[in-house]
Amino acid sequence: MSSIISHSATLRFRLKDLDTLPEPGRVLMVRPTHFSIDYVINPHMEGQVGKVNKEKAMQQWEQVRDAFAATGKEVVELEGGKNLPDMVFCANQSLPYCNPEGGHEVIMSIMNSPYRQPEVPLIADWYDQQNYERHHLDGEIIPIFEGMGDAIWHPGRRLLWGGHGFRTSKDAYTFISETLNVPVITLALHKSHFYHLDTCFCALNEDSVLIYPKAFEPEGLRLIRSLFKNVIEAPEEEAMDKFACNATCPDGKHVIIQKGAKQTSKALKEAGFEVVEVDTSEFIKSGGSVFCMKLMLW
């Protein structure tokens, strides 16, 4: 069911209305090997250039892959490019799909920075090995997509939230639902801050999200407020500084966050989650954290 809804107005169907879409059960990581501040891409990295600590950053990185691996998942390691310092962020080069009949399929990125660009074959030959059915955007018709970075699925669902304004053409997924079939909300962002989707909206299970609301315009909330039952509301500090909606529900029980997010962990605990804070302050520096650090995959 191929459909762009970008108004509330326009939303058709429920939920339960969407055929089902299985939990990922493997976790895909770049090891942070190559993992440094050298240019400047977004404004968290502002100031940073040259300040990463790289031991801190490999034990940081171990701390959410065991963290991800406790819950069941099993985490599948690769090596980043040389002189791909942001590699290590793999949410942003693809998007990754289970299809109806079992069979896996990605759309690979066309990233927005020059310097991220030589990832992307990389990430798409390690598909290669995993036997995924590869698509690529036009790059002459849709200039940029940023992969998980602003397209999230929705936790059971055979639907994807798609943020768009700084690393996502609104375009893409009018590519993306065709060639998926399946529906796309799409959420216009407009803080520089909060460039990609998923520093402001974590989906943590079928009726449960987390967001920092003044990311997104009016109707942009009221379509999030229409599909989800609880919204959770990170305040802005937190979502600014801990980079507390990067977080990471891998199993709809367990959220993976930032450390020190004291009022987003006291939310999610009262809405029945089970909190599990890592360190991810070296890569905050870069502008991500436990969502951009990992790919979930079927």
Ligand SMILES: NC(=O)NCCC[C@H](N)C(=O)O
The other form holds:
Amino acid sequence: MSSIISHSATLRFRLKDLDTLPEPGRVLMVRPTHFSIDYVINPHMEGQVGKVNKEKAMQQWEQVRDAFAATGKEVVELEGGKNLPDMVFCANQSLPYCNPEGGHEVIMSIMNSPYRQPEVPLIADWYDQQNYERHHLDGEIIPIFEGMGDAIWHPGRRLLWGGHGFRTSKDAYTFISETLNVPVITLALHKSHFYHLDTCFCALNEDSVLIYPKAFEPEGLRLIRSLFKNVIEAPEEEAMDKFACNATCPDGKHVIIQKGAKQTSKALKEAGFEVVEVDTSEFIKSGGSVFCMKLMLW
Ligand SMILES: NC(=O)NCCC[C@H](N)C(=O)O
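Next up, the form predicted together with the ligand. The previous block was the form predicted on its own.
After this comes the whole thing, all chains and molecules, with the earlier chain placed first.
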């Protein structure tokens, strides 16, 4: 069922009308060997050029990797490309999918920044080794799409949430919806600190989502509230400084999140989740945390 839904008035299905989507069993991570801040392409990077502590970043990355492994997921490690300091944020170069026949497909990104564009062919090579069917957007028509930074699967259902405004053009979702045969709910982003959907929206399980509400337009909030029964809200300072909404719930139960997001962690615990705190402070300097540092796949 392909369709684009941008207004709650045109939402014609309930979650249980949609086919189920299996839980991803694997986690891809790119080692931060070449991670650094060499340029500024989002507001979090301002004043941070040259300020990454590389040894600390490696330790933090290993802690995140171990947290995913502890949930029982298979972690696949890739080496980052030389001179590609942002490749560690491997949520961004692609959108993988497991189709109803169990086949593996992927939509490759068109990165907004020329600094990051060479990351995509390296990740595409990896998908070829994994026998994924690759799809590419027509760059003449769709200028930008940043993979799972903006396009996030609804846990357990064949439904995609698609952020747009800063790093992804809304038109990308027409191609994605038709190619993968899934409905896409589009969400406009309008605050530059929340430039990817994954900075303000974390789908936890089929019924629950963690959001920073002010990053959305009223219509986007209506759509989110129409499909998630439990909407947990992160306060501004935790969403902004602790990247609280850039958490990941890989199994519907554990939430891996930047440490120190106290109110968010409390709300998650009250909602029945097990909170696993990690420190990603070196990566937050670049505008990313747990969610961006990995890619869930099948
Ligand atoms: N939010 C994400 O999905 N990724 C973080 C990307 C950080 C990187 N410095 C960038 O601005 O592209």
